[in-house]
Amino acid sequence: MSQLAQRRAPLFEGLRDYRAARIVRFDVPGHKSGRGTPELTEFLGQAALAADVNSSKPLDNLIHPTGIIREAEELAAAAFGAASALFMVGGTTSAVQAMILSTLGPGDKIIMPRNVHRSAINALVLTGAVPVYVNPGIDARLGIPLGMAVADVTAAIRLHPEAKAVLVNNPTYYGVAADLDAICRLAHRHGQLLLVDEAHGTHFYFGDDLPRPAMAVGADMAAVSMHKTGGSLTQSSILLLGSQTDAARVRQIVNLTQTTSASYLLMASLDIARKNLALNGRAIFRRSMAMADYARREINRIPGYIAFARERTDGAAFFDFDRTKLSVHTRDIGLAGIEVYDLLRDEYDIQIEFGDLGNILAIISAGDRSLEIERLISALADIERSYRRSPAGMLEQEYVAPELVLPPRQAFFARQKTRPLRESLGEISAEFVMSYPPGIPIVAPGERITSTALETILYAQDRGCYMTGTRDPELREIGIVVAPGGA
């Protein structure tokens, strides 16, 4: 498809024409172009409420697209170099789950890193599939989990040749990318599918000097968060499919759980964002990388911070790095990343993406300005001067290697009881425990609560991390397995 074709946005154009036609509305939604909800209309704007419409013949239907939605998806597939593309309105969580649900059944094995987003493990609960976890590499200096080394994936395939698929993060939340080319060739050579979680890799398709994207290496499916770095509205995502993937079957799987009332605001934002990336993406991300590179240089002049990038690559688990990510190690100033995150927000009115036990992450994208980059640098310098303390006693590593006892589904549906968290050592968890963001479980259903896991959870709580996943919102108690489930 030509670059000229990428100038079109058929879904956006059709929605705009529909709105201009001043259709008399006797369908849902009930706010009727915002007339029924004046406060909401004042807050979001009449144009947004008028575009919040229901499926109809002129506007097509996401469940079975044959018109403008189909055209928009075809343009997206061409822009990303995919055979097919499906618009997703349930976030990349739904796209990741669709990849796994359309690939695996009960008892099937999938090779995956343990530092996956909870959406992937949730999908294992839904399917009854069994994870073969590959412990990611660890950067000892930074204390962060990396990607999967090719040698470790090779070893996992050798031990589990019956596995149906390999799942890779491209990149991790910190911007670390694995050798996706080699892993793809390895998986396909052994008859396994390659599934790629590219929640943080949308821009890889539209930038230079960035890690290789999934479709370029021949992956079978990739889940792409357009809203994170692509410019679409929050919760909008795209599922990309390779040429050997049955798109009709995948859509059937998606339709098992995806809403029948898809938001046209979300879908139009995908269409417009795709057009912008296809036409302007290289210039956009060249500027983003320049700003991130500048910020790294300046932050590294502040004593105690490490704003890391490709200088830490090792050709294995840390194969490449996403230069748009501004990842900063904070432990040497005696502050956990979450403490710096809180200070930036509460004292300097700066909201970054996340802070964990030893690092912070700032997302740099098309909407950022040089003045705001300078403000972030100045705030970090002031935090170092005003709040620095001894790092003695700080936890030095983020990653907790799992001890998998039961498949996630079996544990999740097991007969359970709750136990005080501090008395749960050695038990099998029936719940997730994670700091969000980034949403990577410290403990997942079916895993033993080890001393390292318990220490990490308690330490994270003490440092102010926002802990999620358990029925008890205060995480004083945790659900444990009494008897394995048979579901």
Second form
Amino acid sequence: MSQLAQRRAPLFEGLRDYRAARIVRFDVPGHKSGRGTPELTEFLGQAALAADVNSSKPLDNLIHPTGIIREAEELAAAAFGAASALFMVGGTTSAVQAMILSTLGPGDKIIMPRNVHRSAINALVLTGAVPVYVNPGIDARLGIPLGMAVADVTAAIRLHPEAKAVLVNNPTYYGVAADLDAICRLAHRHGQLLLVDEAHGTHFYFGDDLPRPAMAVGADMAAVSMHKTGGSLTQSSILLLGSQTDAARVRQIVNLTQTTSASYLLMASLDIARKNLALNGRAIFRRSMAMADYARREINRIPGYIAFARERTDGAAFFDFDRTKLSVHTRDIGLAGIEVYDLLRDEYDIQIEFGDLGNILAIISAGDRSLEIERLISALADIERSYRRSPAGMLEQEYVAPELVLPPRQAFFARQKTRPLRESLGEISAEFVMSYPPGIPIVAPGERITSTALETILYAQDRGCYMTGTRDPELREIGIVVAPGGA
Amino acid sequence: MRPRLDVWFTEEHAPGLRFSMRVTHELVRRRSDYQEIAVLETQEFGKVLILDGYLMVTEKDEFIYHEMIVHVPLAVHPDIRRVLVIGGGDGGAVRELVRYDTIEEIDLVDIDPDVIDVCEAWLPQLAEKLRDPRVTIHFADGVRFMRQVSRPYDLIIIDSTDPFGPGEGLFTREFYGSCHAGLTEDGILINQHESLFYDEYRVAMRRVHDRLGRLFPVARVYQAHIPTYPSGHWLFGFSSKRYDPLLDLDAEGWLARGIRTNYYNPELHRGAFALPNYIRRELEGDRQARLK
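The form predicted in complex with the partner chain is what I want next, because the block you gave corresponds to the form predicted on its own; please supply it.
All chains and molecules follow, beginning with the one already shown.
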């Protein structure tokens, strides 16, 4: 499809025509273009409320698209170089789950790195599939998990040739990319599907000098978070399918859990964002990259910080780097990333994406101006001047191979009891424990609670990480498996 | 005679309040990389500089502002040699500074070269001293310039626009931190502190005062009466690592310099730090809360 076609935005145009037709509405939503909810309309604007409409013949229906939604999805597929594309309104979580639900059944094995987002492991709870974890590799200096080396994937496939699929999260939250090309060839050679969680990689499809995107290397499915770096509204996402994948079947699987009242605000934002990326993406990401590169240079002049990029690639687990990501290692100034993250918000009115034990991450995108970049750099300089302390005694992050005792589903649905966290050593966890963001589990259902995991959790709590996953909101207690369930 | 064609420039001082002046000529209007710059001739205030629709200075009352940001610190610190002015591309602060022959170097940082061009062409009353040999003009982002200062200054004057918009970086904790690091051991920081009379900037300026108070042992606020600025009652910040603006005021020393001013004098200097109660309460409130 030509670049000319990408100037169209059928969903957006359809909504505009619908508004112009001044249809009298006796359908849902009941606010009727916002007339019934003056305070909400004042807050969000009349235009937003007028676009919040119900599925109908002229506006199509996401559960069975034949009209403008279908056209918009086709344009999106063309823009991403995919055979087909599905608009998703339940976040990229729903796209990741759709990938797993449509490829794996109970007991099927899937090869994946342990540093996946919780949505992938949740999908294993839903299907009963069994993960084969690959050590993602770790950059010892920075303490960040990496992107799976080809050699490690090869070894996993050799041990588990019966696995149905390989899942790669590419890039990682920090912007580290794997050798997707080689992993794809490897998986396909062994008759396994390649699924890619590209939640942080939407822009790979549109910018220059970025890691290779999933559809370009021939992956079977990929989940792209348009709302993260693509400019659509929060919660909107796209599931991309390669030519070998049965789109109609995937749609049926998606419809098992997706709403039948998909928001036109979300869908129109996907359509408009796709048009913008197709037409202007190159220039947008060139600018973001230049800003991130500038910020890295300036931050690296401040003693103690490491704003890393491609210089740390190693041809293996740190195969490539997404230069639009601004990840900064903070441990050498004696502050955990989460502490810098909190200081930036509380003392400098700057909100960044996340901070973990040793690093922070700032997202640079189309909406940024040099004004804000200068503020961020100066704030980091001021934090170094004002809060620096000795890094002695700070926890070094390391990869701990999880001891998977039960498939996640059997642990999640097990007969359980709760134990004080500090007394849970050696038990099998029935719950997740993770700091959010980044949402990468420290412990997942079915895994043995090791001393390293406990130590990491307690340290993260102590440094102020926002811990999630357990039924106990304070995470003083954790659910452990008494007898497996979920069969 | 009143012109038949009646053109007014209007600025909104508060959501329900407008301030207008009759315009007799539009002298220049230009869009720079950063903002829309205009100079208008007005009936009452002479030529006025407008940036993005906001009134910056007028020929008639600019002396009050510029005298107050320069002579107050110069009458306290006996030996100011190196001075940095951030913002202030109109040249008014520099014009007052070059009157001191003890000042050796003046760096002026403004992001927008067009402001300086326009002021040199249309507002020579303000910009006339920008070519003084002691003055170096840097076209740069103030936040960035400040972060990279290697030789400290005796006096830094933040001659900023408002706290929301292109100048907002000049009201932040990180910027004040860089200023603190870029001042000598006995250096003084002067900042444009807006007005607290209307709601718009009240919270922002209370936080500014609080931030300065956490960085500098001396952090005071003083006032002047400027007819064209919202409420007419304008505030400035005086922050210093050593000097107290009242205890260390050297009135005789300053008078001996023989600088002729139209607003400033040492008695007014003392009075300028005597603030109305509503402002005292507003400024102290936040620091009290912080100490809890």
